[in-house]
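Coming up is one lone chain in structure tokens, specifically the form predicted on its own.
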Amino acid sequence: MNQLGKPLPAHAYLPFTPDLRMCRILNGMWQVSGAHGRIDPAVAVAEMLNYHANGFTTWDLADHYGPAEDLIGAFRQRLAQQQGPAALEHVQAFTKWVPRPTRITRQMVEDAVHISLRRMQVEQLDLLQFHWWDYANPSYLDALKYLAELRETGKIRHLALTNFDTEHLRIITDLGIRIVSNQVQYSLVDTRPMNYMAAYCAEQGIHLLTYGTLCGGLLSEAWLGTPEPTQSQLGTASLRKYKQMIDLWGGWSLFQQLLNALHRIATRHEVSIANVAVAAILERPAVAGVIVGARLSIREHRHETARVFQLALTDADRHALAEVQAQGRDLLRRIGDCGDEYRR
């Protein structure tokens, strides 16, 4: 339910797979990893219950996001205590495994999955998103083969990727390894998935889950009309990361033009800049969901975020945004395909 006591509309949810329904805005848990402020675990779990009650039922996390998997476990335990075990059927928790690029054995894969199962207090992982740092080491194919075998045993419901480029996604699917999604950076600043990734995923029936869609919070009213921030004014890892992306794309002056265009659209629709930025990516081909960071126990924005689902962009809105975007640099040429920034 949102702040008005109304449920999120039906189009806020998507049949991600035939057996898994997800909210199209995922609660991102990178923000509990320690780089975005101190998290109070008890308050965080209480906030997670509030997110769930407001209809935001889908969580994105990872084995290396600090206590994220443990928080999911505590949240599930509290939810079952309050509403009964059946309530857990309406929770989706998408975790990741990010091993060092070394020789991968089946035992290593089993151990990693069992740790996530234990921490999250589940018997089956809804979605295991796999990331690999070094394509020159082909052991990622061994890891995926073993993960696919664990999926067949029921330890994993679905297998996915994080930050794989189109070429290596194609290699994996050509080997017959069934992948349901790839998580990539995608925003009005970083549109690299439009070049190759989205078309290939649409062709293969693979979803995109996107992060960085709000540029760490820079795509908001808080930064509209402000001077270019100094490093000390960028108080979180997200702000620092995406300010660098903005610099690569076109700099602070062009970013202000984008914020102004977003502000005009948001004003017409009586929503926020962030709402427009999310809606613009949600409607792109192959995109199943956008991850919006949840700074649990520090700050919450779920009631504002719910307004995304009342927004329908017009062709005039899209044209106004495209005019600004056309002035930016081609990040595909500067960085490479999706995820290549992690392998430079």
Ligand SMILES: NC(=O)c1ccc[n+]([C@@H]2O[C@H](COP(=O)([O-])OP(=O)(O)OC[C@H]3O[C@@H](n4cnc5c(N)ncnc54)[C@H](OP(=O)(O)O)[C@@H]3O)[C@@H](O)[C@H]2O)c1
The other form holds:
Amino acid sequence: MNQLGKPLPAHAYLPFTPDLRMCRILNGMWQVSGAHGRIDPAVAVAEMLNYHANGFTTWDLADHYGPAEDLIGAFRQRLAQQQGPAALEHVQAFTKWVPRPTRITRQMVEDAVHISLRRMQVEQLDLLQFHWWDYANPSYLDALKYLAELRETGKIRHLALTNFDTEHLRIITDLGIRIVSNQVQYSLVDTRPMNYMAAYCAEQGIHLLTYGTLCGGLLSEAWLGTPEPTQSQLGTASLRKYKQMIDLWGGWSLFQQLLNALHRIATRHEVSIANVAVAAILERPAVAGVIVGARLSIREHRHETARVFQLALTDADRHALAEVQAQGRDLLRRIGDCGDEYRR
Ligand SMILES: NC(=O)c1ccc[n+]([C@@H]2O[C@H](COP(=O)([O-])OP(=O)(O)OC[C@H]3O[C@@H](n4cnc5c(N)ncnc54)[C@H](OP(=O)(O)O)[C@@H]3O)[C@@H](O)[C@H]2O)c1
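Just the form predicted on its own so far, so send over the form predicted in complex with the ligand.
Below is the entire complex, every chain and molecule, led by the chain shown above.
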């Protein structure tokens, strides 16, 4: 039993790999990087204990999200103090390595992994998600080869990618490098993974972890019926990032149509717009988990977010959303496949 009154249901979790059970809504830690408001580290760690107690046991972070890896370390330490070291078995922390696209040596990979291990206070990384900025530089294949070797030594449990497109994911898997997931932007606004990525992942048994699913919070009641925000009204890096995506997709007026459709569905199911926006992606093929950004020590939504697991969308709901989505521009043509927004 947790502080929400009842535990998250069994279907809130899935076996991400045979040896790793995860919560299908992950707590996203880009929001502690400093670009989303000032974080109080002590309060943030106390909040992490609350998320964990409420059943939100899976964290998404990165080497470059400010103090995120250190916060995981401090949180693990506190959890072990409070509940004993065995409690740590129920924490999953998925980090990333985002190197500059230079020549990659074995030493660079080892150094990066050791820094993450130390900061997170773990002996093994549950998941290392690798990002690469420039496909023209083939060193990403060296990096992955060295990472796979580190996996064999036990420093990394599972190897994953973030923001790889279908073509390069295929190159990597064709080389026999075992990849368990790819983390990509996926929302009711940005449905690019539906073109090629999801089918390829489903075929290969690779999971998708999604971000941007709430468009930084724009997919919520807070923005329903509001005039188009100016840059200065978009107070976080996340809001600014996804407002640009909305502009590319169809603009504020079409976005309001989407919010209205979501609001009608949410009202019928007695949940929130954010709940429907998450549920609509969580049910898509190949999607293992949706990452929801958590501004630890500033604001929390986990009590409300837990309601996603009580929500079952109907065909009529899906149809109503698809009708609005059909009016949006094709982001595959405008931007390219998953992750190409980082390589323009
Ligand atoms: N791989 C990559 O390149 C990449 C890129 C971006 C993000 N990510 C990952 O994805 C995570 C999510 O980041 P994101 O930028 O995509 O943000 P997001 O999850 O789309 O939005 C997060 C924001 O949504 C609002 N929110 C959360 N739950 C809500 C609810 N139930 N009702 C209403 N509003 C709610 C909160 O805003 P308030 O705090 O203002 O209330 C929160 O800060 C990151 O932390 C990171 O782990 C990865």
